[in-house]
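Given as structure tokens, the chain that follows is alone and in the form predicted alone.
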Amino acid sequence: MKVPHIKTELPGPRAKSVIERDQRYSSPAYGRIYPLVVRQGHGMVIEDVDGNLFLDFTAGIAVASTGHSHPKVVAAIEEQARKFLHFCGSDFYYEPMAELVGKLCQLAPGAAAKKVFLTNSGTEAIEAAIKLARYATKRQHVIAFLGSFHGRTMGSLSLTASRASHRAHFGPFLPDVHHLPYGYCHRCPYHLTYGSCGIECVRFIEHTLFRQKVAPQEVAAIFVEPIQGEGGYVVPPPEYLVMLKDICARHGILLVADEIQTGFGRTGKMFACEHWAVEPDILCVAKGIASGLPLGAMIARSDLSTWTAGTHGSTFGGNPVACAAALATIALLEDGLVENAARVGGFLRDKLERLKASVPVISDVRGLGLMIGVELAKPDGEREPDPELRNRVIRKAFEKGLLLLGCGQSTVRFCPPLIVTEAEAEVAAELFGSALREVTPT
């Protein structure tokens, strides 16, 4: 059957029943995007409980890297589940965990020896990195960036600054966290132009922050997303990460790369840092690591991993079934999916760039690999963000059978499973263009 295939109104009758039951009992903290009620997923296709088929360009927020229920991942899960489901990796040993941490050390950017701590999620990887950075440096202050999203637990939330609503009424947060503007050239916070700006977004750290607010000798780490995710799929200028790394090296500060959304092939390389040949001191990963099973990791240089037994731990982190899924996922990534992300991502970006030329409300198309953002703006020549238009476009795309998500103030993100074909990317671009034209004021 051709996909997408929408045969009922949305939501359909069964979906409405599930939604009603869910809303009666689930926490209002859950932020539902549109009324999609999933029955099953295979590859690039999501089927809802009413039999409607959708083309998925969300990958469960960049998690289903190998597509939904890839047979090789499912087989690895089944095989491990028959052996044993759990035995705490903080207290004992088992082969899937030992194999996975070794593989992660091999894959992580740079030649330095590394150590891995496995977690259940991305936010837990960030929490571990905060603790290790302070433990290893004996410093307290941390630098993060406006627009960043590092998680919602209290430590990582202290670094997160993508939406005020994420932080409202939860303070006080960790002390001594300093937020600076990110390298967002399309909307430069310093009102400068790339090419003549001197990369002010990095220079500000030394010539202002370190002079007027905190001495560099007190800073433990800089936490940065190589490409901002929730902040709007923002790709910084090419000098950005290299200059951050240089500042860190000169002042004994650790560079912590949050690759929770950019890692595991999403950008056309195994890790986004590789695009700029930057080796972080600590690397935090999750999302696409295990094709949907809960798993994250903090990968740190061995010489930093000085903390002793019991200083950190996790009951479920590194669960053996999740480790088996991760090993199967990595094998598929290495067998061509990373290259596919680069190739099809380039194809999709070209299609979206062509759309931009004919649709004035598209103010920017940016991204690497299959991490592409299309920013929408009011057609007033001032590039003022238009979040309401973005939300209408995403809803209209859903009604046409294309699953998309937003990010930033008014950006639509394209982050499909890495198995996507050029034909599927072309369908997605056409459906997006159709949805955009239907909801754009004439």
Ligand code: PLP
The other form holds:
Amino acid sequence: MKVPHIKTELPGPRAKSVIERDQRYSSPAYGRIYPLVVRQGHGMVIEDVDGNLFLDFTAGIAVASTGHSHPKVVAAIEEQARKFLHFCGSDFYYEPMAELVGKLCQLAPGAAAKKVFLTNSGTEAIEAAIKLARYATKRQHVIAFLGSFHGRTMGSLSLTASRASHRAHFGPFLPDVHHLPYGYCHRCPYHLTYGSCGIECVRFIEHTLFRQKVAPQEVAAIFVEPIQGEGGYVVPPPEYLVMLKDICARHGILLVADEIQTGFGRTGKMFACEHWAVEPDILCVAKGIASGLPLGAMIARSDLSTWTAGTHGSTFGGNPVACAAALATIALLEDGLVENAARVGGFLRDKLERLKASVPVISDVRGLGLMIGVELAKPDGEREPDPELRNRVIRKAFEKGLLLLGCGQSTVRFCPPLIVTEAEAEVAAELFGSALREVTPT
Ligand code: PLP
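If the one shown is the form predicted alone, what is the structure of the form predicted in complex with this ligand?
Zooming out: every chain and molecule, the one shown earlier first.
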């Protein structure tokens, strides 16, 4: 059947009944985006409980890298599940974990030897990185960026600064975290223009922060997303990561790349840092690593991995079924999906850029590979963000059978599974364009 195919009002009757049951008992902290109730997913297609078919350009928030329920990933999960489900990788050994940590060391950017700590989620990978950075450097201060999202547990939340509501009433946070503006050229926090700005967003660290607030010898790490995810799919200028790495190298500070959203092929390379040939000291990954099974990893240079047995651990981290899913996922990524992300990503970006030329509320189209953001703004010449319009277009796209997500203040993100074809990208761009025209006031 042609996809998308919407045959009921949304939500349909079965979806309504599930939502009612869910809402009675589930925590109000969940921020459901639209009333989608999933029955099953295969490849690029999500079927809801009323039989409506959606084209998925969310990948379950940049997770289903190989598409939904890829047969090879499912087979790897089944095979491992028949052997054993759990045996605590922090305390014992098993083959899928040994194989996966070796593979991650081989894939992580840079020639230096590395060591891996496996977790169940992105936030846990960041927690591990905060602890190791402090442990290895014996320093306490940390630099992070406004607009960043590193997770929601207390350590990672102390670094997260993409929405004030994520942090409200949860303090006090970790002390000695310094947030600086990110390299967001479309809305330069210093009101400068790329080309003549001297990359002030990085230079500020040495000429102001280190002189006036904290000595570099006290800074353990700079945590950075190579492309900001939740903050708005913000691609920094090409010098950005290289300059951060240089500051770190000169002051003995660790560069921690949060590639939880950008990693595993999403940007058209295995890791986004590779676009700028930057080798982080610590790499944090999760999301797309195992096609949807809960897994994350902190990959650190061996010489930093000075912590001793028992200093960190996890009951479930590195679960054997999740490791098997990750190995199958990585094999598929290496077998062409990373290249597909680069190729189809370029195609989709081109389509969206053409749309920008004809739709005045699109203020920016940006991204690498299949991590593409379309920023919307009021057509007032001032580029004022328009979050209501963004939310309306996402809802309208849902009604048309296209699943999209927002990020940042006013950005629509396109982060489909990496198996997406050009034909599907074309359908998505067309549906998005028609949804946008329908919700834009004339
Ligand atoms: N870091 C980044 C860049 C993310 O995008 C996310 C989640 O969106 C996280 C960390 C937290 O990951 P998790 O939700 O798996 O804890």
